[in-house]
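First, one chain by itself: the form predicted alone, in structure tokens.
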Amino acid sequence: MARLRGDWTVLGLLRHAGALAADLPALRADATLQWDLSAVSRLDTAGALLLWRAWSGQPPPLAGTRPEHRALFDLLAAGPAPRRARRVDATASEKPAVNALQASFVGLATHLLAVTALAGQLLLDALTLMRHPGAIPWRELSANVYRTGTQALGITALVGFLVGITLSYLTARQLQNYGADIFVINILGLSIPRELGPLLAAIIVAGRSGSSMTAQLGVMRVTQELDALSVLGISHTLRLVLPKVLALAVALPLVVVWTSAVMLGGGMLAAQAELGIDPLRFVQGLPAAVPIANLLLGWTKAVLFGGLIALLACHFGLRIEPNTESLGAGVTQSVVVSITAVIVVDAIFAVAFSNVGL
């Protein structure tokens, strides 16, 4: 008879587990050998598993086993509960493209509903500020106008100047073939304030300022600052989102005026170098070539672009989860969606107002 005694737990077997794992199977070779576990003071799952493996899953005749110890062996004998086979959806496996498209539409609908809800909340916040002018966050508004407007003048001027030169050179080459050099003033004066100026400035601001807004709100989510504002009873849409939307809606039209002026300046220099058009003649010909409706249309689009970029940037910033991976993905989505939305809205304006100012 094999009599076991002592403490058969993780700590008790720490020093002797290797020797016991080698000696116990030799005792198990005798099929008539009985095992007495009455002197075992404590037995945990580690000790029971050591014996169970030595017995190769076939317990020998046991004598003097305590009920609580026998329950452990009964549990090992029962084995793990069989796992239920996962039902495979044949339609899902056969049509992954359809499922992916469906998920994309669901995600788009979710974002549209969330953006609409955020815009509605901002409208309510604006009405609240109109009733209580003393609560208007002027400092936050001015800071956002400075960050999104003043600090963006350098990069927009550089890009606008180069685009104006490129557009003027390409247009001049085509006009020279027909002897219509003077019409470069009409082409640049019509396309830049109406289309290229607002679109170029909005794309630059979306990549520069929109990503910054998303990252700012995302970091506040990661550091739990937004939760702290909620605990204090401070509306984060009123104090954080609304100032950004209003500031960018005010700053972007000013940036568009600056960008369009620099683009026209670059086009004017290129027209002088390529076609010999005097800069004074270029400036004097702009008012006659460009109806005032084009300027108003460009500024209207700039206001809409600014509010839309800030709204989408704040939407993705508030949806960021408290981890760095979500922060990076949210900033990327914000820039891509903002630029896409700006181009879509610009195309809608181009079709809807195709007979205005032309």
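Positions refer to the first chain, counted from 1. Please read these numbers as outputs of a predicted model, since none were measured by experiment. For the two forms, the rigid core is made up of the largest set of C-alpha atoms that agree within 1.5 Å on superposition. First, how it differs from the form predicted together with its partner chain.
Residue displacement note: residue 293 has its CA displaced by under 2 Å between these two forms (rigid core superposed). Once both forms are fitted on their rigid core, the CA atom of residue 41 lies 2 Å or more apart between these two forms. Once the rigid core is used as the reference frame, the Cα position of residue 303 differs between these two forms by less than 2 Å.
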Given for the second form:
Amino acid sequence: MARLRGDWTVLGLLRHAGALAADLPALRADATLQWDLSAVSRLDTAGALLLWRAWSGQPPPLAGTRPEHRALFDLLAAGPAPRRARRVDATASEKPAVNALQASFVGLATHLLAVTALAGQLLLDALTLMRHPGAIPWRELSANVYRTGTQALGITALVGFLVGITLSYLTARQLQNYGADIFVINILGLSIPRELGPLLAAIIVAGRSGSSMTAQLGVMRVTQELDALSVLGISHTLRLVLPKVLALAVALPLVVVWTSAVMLGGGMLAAQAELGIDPLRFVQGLPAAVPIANLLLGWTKAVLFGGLIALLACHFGLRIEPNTESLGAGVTQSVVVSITAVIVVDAIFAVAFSNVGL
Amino acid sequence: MDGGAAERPASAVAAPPALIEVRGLLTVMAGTVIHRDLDLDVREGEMLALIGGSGSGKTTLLRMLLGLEVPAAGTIKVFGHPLGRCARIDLECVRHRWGVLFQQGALFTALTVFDNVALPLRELKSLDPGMIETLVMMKLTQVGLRPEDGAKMPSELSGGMIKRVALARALILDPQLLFLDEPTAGLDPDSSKQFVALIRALRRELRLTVVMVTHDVDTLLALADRVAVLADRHLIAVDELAKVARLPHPFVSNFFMGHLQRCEGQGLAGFRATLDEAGGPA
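Mind sharing the form predicted together with its partner chain? What's above is the form predicted alone.
The next block holds the full complex; its first chain is the one shown before.
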């Protein structure tokens, strides 16, 4: 007679699982041995399954069981639980030949296509607005200029100031070696308004405003606000995307002017401390050292960067599915892609305009 | 006394024109067929309830009727305009003639209650602020909200109030057609009864045609004139409540289990009368 007692539950068996797994089948090997389960105080599904497995699905002669426990064995006797189904990826099963590289190209192509379509729709919307100037969403525009521009002034100033100081210190040391101290004005004056100001401001704004635009649209998808706009006959692109793109294209050049100015200010202070260049002389030297084309080039890039960041942010925002995972992934993608795109466009500009303003 | 179409004998009047016409609808999502050969007419002035098991595609069908999803095949006409392939201006006209109450309300979380309800009016760009304010406050009172609720943000509202605000927004343009997606889901029994009584009262006042998705028997009994049952990828029945309730289909018999008596003429009229009295003017 094998007599079981105590708690045969998942918690009660935790410590004895190993020993029981060895002992129980050994007991079951004697086919005539009677099993008495009437002293088992508690039995749960896991405990019953442990016994059932030890019995290899063939219950031994039972001397006694409680009725409430017998129901569990009846459940196990009814047949094995169905095997879990693996999630079938619809896209993978449709095109088994597509490998990872091809898939990423296809993904890139669909994104490019969708962004182009979105940009085209924005162009159409802009034309509609030109014909109906009353429908221009001024409130959204100004709200977006405030959020993406005015509210970014603090952080861009701080970062710009520090980068300006760093840059000035590093170049000052090198220039001192050649006695070419005064050229620090040329180096800062050329690199900041043309290259560093727009790039730095764009990267900060992409991280700040790009992510918030994507998240805003994504949450509106989750809360069905986008659907609510649709059924009211309000166009998503005209009301949500276009104001963001236009506002950032207006705000970013202004932020760039501000960031560049603060950067030059930082550089100027560092130049005074390190090289003893008088701030007045620095300011007077700038116009002579920097052709005006550099400023125009910097602003053109800033307009383009602004539009691009907002366009990509909205593209990823509108693609967000109504679940939390998709929201996180969408925001990450948006920031990474827009910063990459800004750097790529900047590189194209650098090559295309290499003989302008230098 | 109730003037709804179902309370009159069906044979006494000719069938009113259809506001919504669905023909041969085929819906495919993620490789699975959701609807096949689905036909549906929603007649003017009626309250049509759409019921079906979970996963039967009720919400998807509603989204199709709203033009939020595009069918794989088939046509959907609302007010005689085919959805999906008509000019945008046409679609805008259609959208000014319907109101939608989403399941979670879908209030614009960045706007106050007042601004939420005022948004459809402001979109018209032709009303002066004073008129908008009067219209919004009238509508808020009509759905049983106090004037001071207008200044609240959606995040400060209870579930029942969110539904009321969403209903006010759906009705602000005095539409002919109202869509309700699970109007009483997530409400406690008391708020649910009040909300149903409110919809009944508004429907009488505004002569609305209503399409409603629901899984709540009480809501269905209180509101529906006709019931469309979605099962096995198409509508297995579109008929009056009492007839649908006796349909020999496993889903239908489970759905109405224990409620059959209440679906008959006397029981139903009595239930609706008590509801109207209890709900009263909010």
